[in-house]
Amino acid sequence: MMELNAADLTTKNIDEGCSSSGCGGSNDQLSHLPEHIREKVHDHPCYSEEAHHYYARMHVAVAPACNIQCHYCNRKYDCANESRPGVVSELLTPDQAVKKVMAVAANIPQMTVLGIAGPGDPLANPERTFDTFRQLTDKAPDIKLCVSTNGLTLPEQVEELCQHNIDHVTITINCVDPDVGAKIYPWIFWNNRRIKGRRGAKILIEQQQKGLEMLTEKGILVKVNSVLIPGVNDQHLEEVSKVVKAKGAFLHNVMPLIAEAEHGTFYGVMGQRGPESLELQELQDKCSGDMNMMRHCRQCRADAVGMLGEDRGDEFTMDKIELMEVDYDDAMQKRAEYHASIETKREAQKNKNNETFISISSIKRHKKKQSRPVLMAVATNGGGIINQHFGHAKEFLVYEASEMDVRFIGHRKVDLYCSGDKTCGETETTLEKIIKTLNGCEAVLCSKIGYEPWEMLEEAGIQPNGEHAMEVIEDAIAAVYIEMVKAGLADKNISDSEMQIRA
């Protein structure tokens, strides 16, 4: 076999209009889109994918009513423990979000974003809703605002809307066939009146795709939510993402269903069950055809704050708030120049890539067999680096290497396998959960393991490496998959019962 090295593999994809993060990557996504489309996500974690590693996001839950009914909701006013939209520890008044926005963003300057989702429905409770809004635009304005909503009210409410500086809106749109609807939404409140079953699901499709023509017309990036709800509109989301980008969605996010009895939802009490992970990514490829698709969103609580994937929200009660001092104008002073900062390591890492990040699909030019694409995990704190212990992961990103890229799938979350006590590796049930839940990975990459782990991980056909710690995602990935390629562990012609011992 010819041997392979980085100098053979020199970028070719930037030609193929690929972008360092590989074809599948947000880079990719945006690089057609106009400059100030591009400036608007940039430095947004949820509309961006590159951003979520380095930016973050907080949710002030001012909203605590909603007009309509979902069988995967159950709203949560003071719960701490579950996570999982339409929770919160604490609902607030306009007032305390504000002193609670300005003290997150002077506490942690990476956050750019601030959101109203609930825990009910913002647009619903126009009132709580707008008057954050209205104080954070004159008190906080280098904070980007954004709003997640049902939809049923949106259209009396986007020029309210538009006054606030907002580019951002995200409508929850499940299907578009009020025959779905009805199996998904027993009722919505609308015009005073309870309104039931298919003729309910109706008027809020209708309202819907109303409120979504009428943000994209004016200029608004508008993202799409859907649960996907196994034998409800499991086979109805292709149809959804190709209706909602014709009318000018800009980001489609396909959510597994989360239906735990134990959250009191009616699919929860029913038995409903979730997908699985690879059940969700097929979907999402499908999808993808039609849509950018958003795969890093870690379907947040309505008072989440911090990275997506993390939640500082026990730093930030109100308790807590009313000790801190706050000089905003100062504190943002300091945020520009972290954000400044943030932003050369972001264009440090552009040109490395540029000059160094190895295009598999060079791969071919030195192969007479074809090599297929393989998934692999990654334990990672975030800056787009391997960085984490595989025993601290709450959750591992997956990313699927290729013969054309390296390309990010989504996340799966997991328990913690080491708790830091004395009893850390000594709970095979954690380890075997771990271990289904990345079904279908071949590699785990991560900064450290320890031996058992190793052990059981191999036994299951997943393979351990801890040589790329500190080492950016997709070059580490990409340099794994070459060794595997080199070693004829990633031919497409590897019989199916060995397939199956990997999986």
Given for the second form:
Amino acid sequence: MMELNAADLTTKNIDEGCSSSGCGGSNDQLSHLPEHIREKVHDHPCYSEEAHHYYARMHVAVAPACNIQCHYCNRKYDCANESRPGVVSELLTPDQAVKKVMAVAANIPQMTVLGIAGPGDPLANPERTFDTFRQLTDKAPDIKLCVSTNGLTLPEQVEELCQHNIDHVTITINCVDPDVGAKIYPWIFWNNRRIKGRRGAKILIEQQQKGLEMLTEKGILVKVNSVLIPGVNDQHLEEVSKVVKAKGAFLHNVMPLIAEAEHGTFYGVMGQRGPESLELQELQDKCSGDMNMMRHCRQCRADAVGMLGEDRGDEFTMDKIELMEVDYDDAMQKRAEYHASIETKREAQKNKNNETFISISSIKRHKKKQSRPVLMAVATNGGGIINQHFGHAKEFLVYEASEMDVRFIGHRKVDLYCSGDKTCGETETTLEKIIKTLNGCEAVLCSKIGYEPWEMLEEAGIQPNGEHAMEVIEDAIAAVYIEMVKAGLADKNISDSEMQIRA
Amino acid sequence: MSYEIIESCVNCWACVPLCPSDAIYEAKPHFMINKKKCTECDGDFISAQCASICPIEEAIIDSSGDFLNPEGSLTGISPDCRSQVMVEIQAR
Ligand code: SF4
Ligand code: SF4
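Can you give me the structure for the form predicted in complex with the partner chain, which would complement the form predicted alone we have just seen?
Once more the chain from above appears, this time first in line as the rest of the complex follows.
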């Protein structure tokens, strides 16, 4: 529904030939973008309200080297910006990566986007990265490619990037001020020398901004990621947001710093803290504005192999892939059919959602009293329905229900670095972590939940709810919200007093 | 005349493609420099490429056994002020 709204508004503005300055009303979330970029975002399956329930992205680790140091990164592991810390991917050669992508794509039709994000910086490994892209553009033309980079060598590689099936580029931009940068980047490797401190940060920032401008000019979508580092760039990211959007970034995505001593990063070891959930959300709201349909891009399921609920990673280890025969033409045909069926399903669900929203807005008319918005978390395996056991959830989707509608707010990842591994922590601490992650949510909807977590959640003021298993997420949230309103749990005054407590 | 990679190396690959003499190779438990090939980048670059990109302090030594990137040189924080910086960072 929000997608429809946002889309309608934007289309209208384009139709009327309205200049962005003329009607940059709060509803036209894309008004800051040049028109050719705007259209591209529009047609894109990945960035719409609910498409991410159906489509997935996978990463291949072909790019080991990196040319800068970030204080939140430990080079023993994958790039901290793109994956959970402490993860080491199996390094693949370009040939192996291509084989793996084709095998996964033939077996998991949801897989639509292939990303190279590491384990180092893809553009610091141009030969390996571009060899992979070249082969895939040729052999699997229905797969969109994306790449993430720190931006240092981006300007000189824009030309080459344009030769491939590149869908979007993600640049990690944590600052536009070298003084802030000096606290994040101790050095860069530039023109065959190491350049330290503010001087290095300045070069990095200039290269990032130049690369962003060049890509926008070429019509390639650019998403900007920033890591929110409390006390370093928290005050600065709003400025970053303004600058990058003015230069054509279609989405600014703020992610939390994850810094634990055991990851061995500079920040982790030195005791730099990460942001609280609410601190993060506040900034995310400021930076992405109300770009609902964009928020999903924040996290296409990073790993298609794990998308289907059960982890199928074991089916696609390199030795098994070597033995697989993939008839990609045939697979591509099947993928096209599958994608068409997804689109039909999405269309149907959209219509259904409209009904829900009508019933939500009708509460307002019956009741004099005003209700406040409520945050709820959902455990899902995808498909847009509530279908995951609480205990299996590695991330939650957070929605806000209000008198007006149900809108998607964002993903909250649970840091289960060693999920299932007995060596690190009791279940209780894991649960405590989850509860902290859900800070600010008043209900959590899942297909099932155990007795112990139920009690702990209730104690923490988060109402567990397993009554809406297999229902469409938005419908279920609307139903729970209506019940809360009826029970007087969502009255306006509660919100006020609660705000005071929070403040 | 040769540099040497020692056990603090984390096998990050950064140095490998930069070596003008093709002297660095993947090995277990850590990457190695072929002593016969390494020129210390003499004649190719002003600063040794491996040591200029290596992200790990104390991972590469010269022929007299000195660290090319001693403790504190890459974080920019000398060991003496470390605890003070830590206090500052923790106050954020
Ligand atoms: S000093 Fe230069 S030549 Fe020797 S291993 Fe390092 S990069 Fe190669
Ligand atoms: S750059 Fe340093 S840590 Fe990385 S592989 Fe080379 S010697 Fe090892």
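Here the structure is a predicted model, which is why all the values come from computation and not from measurement. Numbering follows the first chain given and starts at 1. For the two forms, the rigid core is made up of the largest set of C-alpha atoms that agree within 1.5 Å on superposition.
*Asks:* Establish whether a shift of 2 Å or more occurs at the C-alpha of residue 390 between the two forms, with the two forms superposed on the rigid core.
*Replies:* Residue 390: C-alpha displaced by 2 Å or more between the two forms.
*Asks:* Does residue 69 count as moved between the two forms, where moved means a C-alpha shift of 2 angstroms or more after fitting the rigid core?
*Replies:* After core superposition, the displacement of the residue 69 C-alpha between the two forms stays below 2 Å, so no.
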